[in-house]
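Given next, in structure tokens, is a single chain: the form predicted on its own.
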Amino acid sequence: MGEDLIEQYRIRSEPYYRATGNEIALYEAAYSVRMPLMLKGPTGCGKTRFVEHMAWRLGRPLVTVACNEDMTASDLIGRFLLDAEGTRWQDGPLTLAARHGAICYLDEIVEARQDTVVVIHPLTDTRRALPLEKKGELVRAHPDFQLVISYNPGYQSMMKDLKPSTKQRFGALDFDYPEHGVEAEIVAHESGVSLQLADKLVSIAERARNLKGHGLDEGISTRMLVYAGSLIVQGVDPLAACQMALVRPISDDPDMRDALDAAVATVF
């Protein structure tokens, strides 16, 4: 049952990930010895993607947690459920990534509260075991088991960060977005549209990321462009689109949008 479950994480077709450097061979060293990862990059530059590729790379199955504040242990290692038989234990991702050797992906990690978190400590260390105090089991990890955990270093905060504790259980990768040209060709090849389109994009793009921390939390994402790009094959305007996709998003101001459109319409 275990086994059919745990299947359907399967990545079936191989994810499209453009390496920028050598993060591929340092992942697969770091998976040959069942390290613990952390990727730390802005918002849609390409970690999740990456952690996809990987896991179809390895043939690893992969169990993907979205973190939220909101979230608490027993959503990540299980709880028991009424049925109409009674009672019954149900294990939660974590607990499942453990139990059949998949690679089990934390996203946004810091987003999780500090007592959530811990319960992770046991599988980060020599002992790769996870206690389920409820149940009175431990689960030993399946040999084949990793790790990997993601945060946008941007946001961090004294209130919101890793503890020290934490951050030194992993093994971490650096994430930006893409030079120029390399940028150009993963919108191209996502979204459909020309090279030359997707030049002009990402143009906008970094005009955009040099107004971070001046009026803008965050730049302009690759994931972004890949949604202006999609929109413009459909035949929307490529004005509209980058409004659309690329300015409304980020900033509310009317000040900063101006700016930005400005600069849309310098580019097209």
Second form
6 protein chains.
Amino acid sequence: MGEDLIEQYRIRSEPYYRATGNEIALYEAAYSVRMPLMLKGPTGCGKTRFVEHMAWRLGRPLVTVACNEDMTASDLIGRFLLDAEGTRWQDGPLTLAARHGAICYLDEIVEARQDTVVVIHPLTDTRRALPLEKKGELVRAHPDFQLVISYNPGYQSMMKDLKPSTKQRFGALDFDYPEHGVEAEIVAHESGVSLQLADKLVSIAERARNLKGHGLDEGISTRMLVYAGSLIVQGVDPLAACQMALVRPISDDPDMRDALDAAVATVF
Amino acid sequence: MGEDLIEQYRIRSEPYYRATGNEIALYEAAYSVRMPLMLKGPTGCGKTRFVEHMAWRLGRPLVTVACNEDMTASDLIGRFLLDAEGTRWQDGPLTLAARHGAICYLDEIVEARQDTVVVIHPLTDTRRALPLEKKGELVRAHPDFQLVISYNPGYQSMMKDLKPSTKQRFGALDFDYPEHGVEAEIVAHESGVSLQLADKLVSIAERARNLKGHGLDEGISTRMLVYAGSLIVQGVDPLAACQMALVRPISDDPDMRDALDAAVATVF
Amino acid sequence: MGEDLIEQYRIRSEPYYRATGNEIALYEAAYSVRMPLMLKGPTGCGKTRFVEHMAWRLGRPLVTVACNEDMTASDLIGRFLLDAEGTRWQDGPLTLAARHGAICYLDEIVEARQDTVVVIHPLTDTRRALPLEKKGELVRAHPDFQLVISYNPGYQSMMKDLKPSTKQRFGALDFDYPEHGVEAEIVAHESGVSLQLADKLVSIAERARNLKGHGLDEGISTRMLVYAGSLIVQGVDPLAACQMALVRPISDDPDMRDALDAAVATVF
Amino acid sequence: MGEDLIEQYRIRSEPYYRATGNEIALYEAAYSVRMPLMLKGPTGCGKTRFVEHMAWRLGRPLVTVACNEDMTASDLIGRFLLDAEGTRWQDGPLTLAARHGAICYLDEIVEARQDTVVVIHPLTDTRRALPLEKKGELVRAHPDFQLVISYNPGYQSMMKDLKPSTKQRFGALDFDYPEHGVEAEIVAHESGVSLQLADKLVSIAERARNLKGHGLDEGISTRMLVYAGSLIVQGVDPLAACQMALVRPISDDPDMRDALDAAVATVF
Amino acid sequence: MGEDLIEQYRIRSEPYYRATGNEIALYEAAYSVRMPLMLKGPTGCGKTRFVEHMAWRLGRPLVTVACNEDMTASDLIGRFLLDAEGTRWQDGPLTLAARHGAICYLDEIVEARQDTVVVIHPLTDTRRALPLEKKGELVRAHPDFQLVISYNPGYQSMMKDLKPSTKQRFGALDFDYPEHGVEAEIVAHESGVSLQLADKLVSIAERARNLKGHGLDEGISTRMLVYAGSLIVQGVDPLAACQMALVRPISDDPDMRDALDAAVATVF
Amino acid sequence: MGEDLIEQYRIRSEPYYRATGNEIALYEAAYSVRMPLMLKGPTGCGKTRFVEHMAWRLGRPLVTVACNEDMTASDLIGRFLLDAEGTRWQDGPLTLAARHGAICYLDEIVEARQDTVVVIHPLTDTRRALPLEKKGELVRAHPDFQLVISYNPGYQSMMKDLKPSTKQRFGALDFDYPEHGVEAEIVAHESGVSLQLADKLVSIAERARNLKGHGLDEGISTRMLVYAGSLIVQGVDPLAACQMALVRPISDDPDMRDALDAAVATVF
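Switch over from the form predicted on its own to the form predicted together with a further copy of the same chain, please.
Okay, now the whole complex, with that chain kicking things off.
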């Protein structure tokens, strides 16, 4: 039954991914020794897409968990459910992945409480085991299992950071928004706009990213450019599309909105 | 059974909505690419009515959730209930909407805890999936499903704001109270008072809105004007109706009450 | 079964209520358009009695809920109970009232957590619906249903106040202690003392109310005067009755007690 | 079954109580109109014994609840228990008392959370009803039911005090340690020491009570004197008995211990 | 069944206890009037052993509970467990002791939350009763039952102290580390080292105890000396044994470690 | 069944461990008197491996628990699970180990709440017993049972430290990173790189460890060097391997990264 379940997480067709360096080769080396990996980088720059691509390339199912403050260890590991014949154990996503050899991707791990984070420790050293204490079972990880986490250094603070004893259990790959031409290529491919229009959208994003830390928490991501492009393809006026997809979502401050609107107006 | 359930959320007759710009066309373009939308604006200016109108116009059921601080992820996603034959899974409103192709409207999303907000992430990127981790099911969203959230920038603060990684998953539409003539038309239509009397009520509201931030947290909304009109139609004296529906609910401060009473007295 | 249950909440005989203004007519107008109402005023001035009287006058059952900090949404809406045949849904007081056309009175609403307060929103706009998310049912309010809340502005603070988006869903009626003659009449009627003695008790209360904010959190309420009168009718010496019912309950501060005792001694 | 249960709380023999004023008559008057009562006074001065005595004198069972911070409303009201035939309702102590006409004594009420305190409101006004919201039952209080609470003004603070809306639902009786001769009589009666020795113990207590607020949180109570007397009756040396029962329990501060030891040494 | 259960807590052979004063006689007097007792003193000085010895001497079973912050009242009193025939009541350790006449020893009572502490009140006054509110039973304590608590004054603070209303329900006995010769005798007896070597170990402890409050939270306890002695008997070098059992466990501060190592080196 | 369960925790083959002092002899002496042990030292220096080695050497199963803030006493001790025949007791890892004579290793004990820590007390004194209060059973520890905890003094703070009453129940062994030659030997053995390359990696680590406390929370551990070596064996360029495994995981600070990169560049 677990085998049927894990098949849901298999990626059927190649996810589009445009490499920007040697990250594919480094991931493959890390996977070959099953080194746990930490992907660092800002929101919406392509970390999730990269893991999807690698899972497809390596032929492994991908179990993704969006971490959050109230996620408990049981949400990762599993729990007993009450059934007609009494209690039945239900593997959580981490156990499912460990048992059946999937890649388990814990997205935005710093959001989780440290007690939840700590349950991954025995899977990230030579033991590669996961004790299901409530069930009284010691799950030995499948040889194909790998653990990947994502981490946004921009959020990092004294209050929310991984413990050193967690960090050093992972190799790390840095991610950032792609360089101009590559990003335009991605936007054109994903939204359907022309490369020329995509180039303009990237220019707007680059101006906005320079405002990060000067009143903007985050710049405009590649994902947002794809949204703007999609609206334009639907016939929405480029100015209105950019306001709706790029400017209004990220700021309510009148001055910042003016600055962003000006960046849009310069280009269109 | 889910199909019967979702029919409860279908809107039978056209909800009255008076457009104030190109918001209907922009919503339709966004819906055609299933872009998640964020509606920004003050309390009682018509955001909820707009979504109801669009759901009716697009022929989609509308599942509305009033967000709050103690809403858990399970309140959105669903949970197991104990039954005569053991446990039975009960879809939460988000799962119900995703599975059956409704529009899911999360009202006042900033009230929810970030961990609850984060569960919408996989429904707002290209995956359009919702993992029911407790059930071990990966729900692929119905092609007609769309996610809409509302957001009151007036409440926004360091403590309660959406994370950048959430914000940039949405296109955004701004809302505000309608301009004078349009608002009077709405008040007359909804309460049954004459356009002339509705015009007076709107004048009172406009004076009160200028006091926002000077001792008033929020101005007088369109909804409150409709309440005042309804009382007048019931035969209540306009001064008493305005005190009961416009002044007393929003302030206990004697000076502010005097200022608001004066605004009422000037008009009637 | 719900019908039997709601009958428990029907008020059999006319509750004594002495009107002090046009509040009965205003309530009736509000009820005729089913406008949600907020009753504002100090503790023990007669808000609860007024709602009881109006429920009796309008022939509607009255479901009262004393709000508190730890009241959950489920305490208002209902929950599943485990039964011999599995789980059985139990309507909470708000659902009971909405379903069967009662007046639901939420006493001291500011005591409740905002997340609990927010569940009343869909019942207070044109939808007049209550989604029972755990049950997967959308309850349409009975045409006779009305929501009434009470609110003590004296407690209002930054920490505990209703959100503007809640406040503006209600019409508001102000209450205060009745004027001297009316209050004496009430005290005499309720306790059985002579009007002359009741007049003396009201005089004491008026002196104490002037001390509110000068070391007293609340003045002496009408209810406390009725208690004092009842003791006197039982043969307790008026001075001892006033100390026991009016002075000792509200202050432990020696100076304040002296001031209150002096007020009592002046009258008796 | 409830009738059998309540019989456990009936007081079989007269509890020793030495009146110090007109408190018995005042209590009887209050009980005859079923006025809720608040007993104020320091720890160990005889409040609990007084209620036991009055319950015996009035022939009513006495249900006592020691209040605490984590007591929930359900701990007072009752809850469903799972049984072979599904769920079974279990009355809490407050419901038990209200249903069967006992006196319900909530000891140290300020320790309870306000939300728990608030559940007593409908039992303390003219309604005399207790809504069991989870059970869907409205319990009308038995005609013999009375509510009594105790309250230690020494603990009272901004953080832990009763709300004015609670306080004014009660008549109040003040208690303090009895005057010298009466207290000696009580100590002799309860411990078995001679009146002469009891007199010495009371002298020690009086010196210690003068230190209250000067390094001691509470003085030496009547109960502690009874303990010391009991040890002396067992053959323990009076000095050792006083150290063990009067000094060591209330202070670890060397200077305070010296002062208390000196008070003991002066007497013996 | 409870009788079988309580037998587990009977102490079969005499626990070694070396009296240092009249504590055995005082305890016996207190037990003969069933006075609740509070044992005060630093960690590891023999309080637990003393209670074990007294329980053996008096022929009473001893139920020990290590108190902690998250211990609930149910952990002391008991709870319903779900069984094949529905729910079954399970006495907690306090109820077990009260019902069957054991001595109940609550170790480190200040660690417990006040609400948990308060459940012992009705067992510590003349009522000697324990209301099992969830079960609807009023347990009258067995005539042999006694309550003993331990208390470390060194931890006492504003945040964590017993309430005066709790403290004065107990007689108190002070404990401290035994004087030199007695402590050496104990160490020799318990570890098997010679009296001469035990004498050296005690000398080290005495030096360390002088450092308490000057960088050390607690001194070296008798228990730790027994550990060191045991290692020496196993053939470990005395210096290494003292580092492992006396120095390293209590400090990570290099200067403090040097001071303690010097104390060890002086002796060996 | 418990016997089958505990066999899962038996270590089949000798875990590689390179001793750096007399720690094996000291552990064996401590085990022979069943003294509870505390292993102190920085993250990733080999504490866990040492316990695995000792468990193998002593032929005892090893039950490891990664402690965390939200671990409850029940997570250690066990709980009742609902089954077809009602409730069934499930031993927690501590009970399992105590009952069947395993070594129980509580990793990073300071992470646990004090209330959870306190449950180990009765297992660490002469009683060697574990009361299962919910089950009403007193488990006497198996003669072979031993308790071991780990403790990172670098994390120690006022907020998170063991109580003195816990600390002094343990003997303590200090651990640190091995000296240069030994560490290179370990890295070569575990990763498969040459001793010469391992020597270079150790040099990088030593430079990084000097930065601890000057912007780095923890230095580079032996485990991280093994990761870097493994990547190099996979064909990754040494510079890229060191960045991925040694530099990027532990710092996001540009200056610190430069310093660490320089340390890498100097060596390769």
